[in-house]
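One chain follows as structure tokens, the form predicted on its own.
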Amino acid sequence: MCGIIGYVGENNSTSYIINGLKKLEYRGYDSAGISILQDDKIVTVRSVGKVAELEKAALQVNPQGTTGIGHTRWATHGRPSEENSHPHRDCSGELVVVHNGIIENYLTLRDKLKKLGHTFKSETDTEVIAHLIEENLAHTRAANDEEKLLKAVQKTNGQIAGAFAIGVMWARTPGMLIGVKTQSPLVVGLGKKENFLASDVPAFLQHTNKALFLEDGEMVVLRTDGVTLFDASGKEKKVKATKISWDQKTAEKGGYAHFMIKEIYDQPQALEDTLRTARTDFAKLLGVDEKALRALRNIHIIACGTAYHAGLVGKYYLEQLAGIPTSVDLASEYKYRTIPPFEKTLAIAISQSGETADTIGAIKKAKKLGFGTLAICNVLGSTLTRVCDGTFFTHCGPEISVASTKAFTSQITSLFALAACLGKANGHTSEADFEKYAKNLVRLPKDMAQTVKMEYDVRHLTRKIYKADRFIFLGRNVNFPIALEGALKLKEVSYRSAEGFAAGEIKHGPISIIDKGTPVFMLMPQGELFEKMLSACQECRARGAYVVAITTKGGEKQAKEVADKVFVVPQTDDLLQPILNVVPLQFLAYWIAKRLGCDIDQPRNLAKSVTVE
């Protein structure tokens, strides 16, 4: 996501926040900006782009100050523009903001902040933070500026829901700094008589390796000559340093060896987040009203590569929740042949970058032939998002591996709320359904976090397999998607051959080649077709295949009956089960590219954009 960069201390200001943002480039980013105060005024320079590009700008306005604060912007809230990159200000401009994360009620605090009279510059969620410190400190008493900027910056985090990480300046507090942490990483670096805030241990390992990572809820105070932390309630807490070992390139993947492993660990997280955006109206989001919404007949997924995969799965979700026929095409496909121009139709694009060519073209031909269009995407500002009529975001943050995991899985969960959504709104889905839906997906991130504690039993398993030939993935019903991406992402980073197929499938042809040692991933959680997935397996063993079963607790006594190994994963709805369940397939992927040494993070003769035909 968004880096932030924070500097207290006795030097100018200027190059520790640009240095800053350029070691936190890693995470992704469209716009930065800088503010630093000079002579208690605050001097800001923002620009579009690249760090390098703020770098010219700030060489020529040549701010000096020791206090200041930086950020690179991942566009949640507002195209990628000067005006919507941070840091933000209030009305008088002696107050500025750098923020990470969602601010979920920012509508309804910018029209009340509206109404007394705050003039808004931007289309972010962001300024409203902005803003209402502002007002806060105008109705706030305390016996000098610091008390009562603390005490302001305190009640605004009261008043503001979400998930964030928030750093505070303010022109009439000269070397101070406020940061606040709830669900979005924020840590301090103790220094010599210099103290930074950052979004992330890179910005400031250069100059000390003793860090304080922020708690949610935590309040902390940054001064030159130390630093004071508070806990949710407003209590002073003891500061205690953690010493960083990592060097700066493995703190860049927050201590991982790779960017791939980091991003599945990083899927609890990517789900929360992507479920703000999955209370969205759907109508509105569209541009159409709710008797459009249940007029809809049928719906095109179109995408590529993975999230081809996530569309396949999505289809399940669709035709079962929304009962509207849907169809699933590779958007290189979708653009070459005849598309019969149905009325009430909605084309949904799928892509984590929202550059994918294929995919661009292909809903550019949906368009032409009249059907609504939604980008799912994890972008904003990116050419799909552009091209749509209206935009599902995935809150996953910027993932760097080519071989992508934490967007499929958002893409997926995307995906089931959009069908609960249209089902509840054509009367498919019934009102107990929804709300039982609602609350297994509430509980989805606490399941994926219990679920990627699986991998060192599957960095086990990959000792005795790694040197195969060849890999097989069954699955069955919304589970046969989940085998082709196990069987993609093993490919892709591993160079292994390695195929996906419908269970009910194999005698069909593919368990012709099945041999002694052949290890085949059975995805078979307890359910309706779980006695067939057993027969699968006893096919498989008899043909001398070694069989990993990847179940759930009520299907774990009898799938150890016919499998070699077995991983057991959290039981959750039927249809949400495949979202944990490749987990342990995204983990296999890895450590076997890991033994064969491969380049994991960018395999060889693959991108992570595809922006060509």
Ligand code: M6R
Second form
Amino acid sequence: MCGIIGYVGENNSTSYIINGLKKLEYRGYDSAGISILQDDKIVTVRSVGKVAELEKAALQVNPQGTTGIGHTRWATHGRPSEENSHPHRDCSGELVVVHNGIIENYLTLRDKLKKLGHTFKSETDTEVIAHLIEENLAHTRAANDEEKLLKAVQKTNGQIAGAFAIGVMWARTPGMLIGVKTQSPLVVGLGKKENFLASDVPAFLQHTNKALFLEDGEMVVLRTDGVTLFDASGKEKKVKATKISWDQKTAEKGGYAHFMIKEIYDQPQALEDTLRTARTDFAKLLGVDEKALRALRNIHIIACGTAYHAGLVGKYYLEQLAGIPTSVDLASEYKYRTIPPFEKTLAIAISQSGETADTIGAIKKAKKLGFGTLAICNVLGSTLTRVCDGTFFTHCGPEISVASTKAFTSQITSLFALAACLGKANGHTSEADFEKYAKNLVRLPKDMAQTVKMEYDVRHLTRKIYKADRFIFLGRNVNFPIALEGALKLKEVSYRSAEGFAAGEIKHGPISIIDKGTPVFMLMPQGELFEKMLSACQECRARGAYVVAITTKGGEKQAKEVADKVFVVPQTDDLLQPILNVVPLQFLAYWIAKRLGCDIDQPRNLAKSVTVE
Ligand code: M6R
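Given the form predicted on its own above, produce the structure of the same protein in the form predicted together with the named molecule.
What follows is the entire complex, opening with the chain shown before.
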């Protein structure tokens, strides 16, 4: 999983490419590189580490040229090193390639190319692409170099297998770049006398908000004055631009120290925007195929990581509000387990990026099994949205921090709206209850705005506990997935050991890891299970735990008797409460990581979207 960028225009491409790479760094950041066509020579600068390292190196070389490509890498084949960084060259050094994805048949191709005399310098799968194009160029007849490159890339596209988005630049065709896409994202930014090729929109949003999302098998040629698109069969196709409504400011930090904290604070707006579309989109969904929705007998939710935790909450909603048996699977597991042939089944894939390979693989399997497919996704034009029959967009804006926050609460909100609509359609939710849920949903952004005010108190608490070795999170029912999410968030950004459990389970084993001073976070809003959570507090406290209770109005007094610290979160409908309860845990993860000096937005070993299996 990597980020690619290309520029053709009238300006020096170096700064455009470096700035674009900075915006793509969330996709991977173990090495980076650029190639600029300077006069008729390709100047390449590559370095291990983040884009800031590359920028320093590029400043020394100071390449000048109006055509260029760049890449930020997250290693899949070959360790992070200068030789393995992109762009990769052919033997002549006249052709360079950047790539995101995996070339599955690269070993066979490499052997063949070696036998033909090509010399490889890296351990990557990407380098075969450069040599294969070189080989095809040598055997291609054409009226001119541009046509020759086009034909050679087209041929190469048919020879490589796997998932890939590729950018190609040749020294003999200045002012021209080629992009190819199969199962990895690739988008073109359509500017005025300049065009961009990128893995994602933020890479060029500063320069243009007109985008062309490539479909699988498509190839695109970028020149300063225009873009030509070809379908999988090589036929020219009309370029249809999509207007991106995000502005650059939305895609940037907006004055916060990190994207993670900014995105936590984005949540009231994110919920507002998501709900605005939920109202129209789900109504449309119901209007369009109400009969089919009424007939639904099973739901399979498929997702990874944080999105999986949202799915776990969704199961409670769909079963309670719509009465539909719902299973939740980790996408990586769904793909490889036997799924009995259920009738009238809807598979819902939840994904912020829409590019998670496991999720895409699993939903494709669901499709093959004949299930209807729905994506809950945040990225317009992403692969998942194109694979699924329908998509509900969580309009929470670009989420840049690797640790997902606003996408999570928007996903849960969407699932609630969906469950209520399904319940209304199949009669499991009465009109009166539906109205009550709708009212609570409308109030949710305001409740969230109140909840984010908790930062100061949570921050203060972290001073006391941030050095603890291990953190425990406990919850029940709809708040059990929040315990899992609280633990995941903390692990991701602070590298601390953290575990989430169903509170009723600790006595069956996990209680043995509680020691003197172990911070234990209890998700215990007022309601049916409050008393049970009070008992869990006592059990943990008796083992020396430092107990932090997260409750709602009315629970404070009793919580204080069994906990060392109590936080009160605004109260909403019991089912919606997890959306607010997770917020103090997001702040907790952020502040512990900050006090420990961790790289919050780009934690070690992680990348924002995992586009490989
Ligand atoms: O883009 P997706 O929602 O499909 O990503 C799924 C997971 O990789 C993601 O939620 C991951 O767990 C995040 N880093 C969580 O903060």
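Remember, predicted model here, so these are calculated numbers, not experimental data. The term rigid core refers to the most C-alpha atoms you can superpose between the two forms while keeping them within 1.5 Å. Numbering follows the first chain given and starts at 1.
**Q** With both forms fit on the core, has residue 49 moved 2 Å or more by CA between these two forms?
**A** Moves: yes, 2 Å or greater.
**Q** Tell me whether residue 492 is among the residues that move between these two forms (Cα shift of 2 angstroms or more, core superposed).
**A** Stays below the 2 Å threshold, so no.
**Q** State yes or no: after fitting on the rigid core, is the Cα displacement of residue 365 between these two forms at least 2 Å?
**A** For residue 365, whose C-alpha is compared between these two forms after core superposition, the shift is less than 2 Å.
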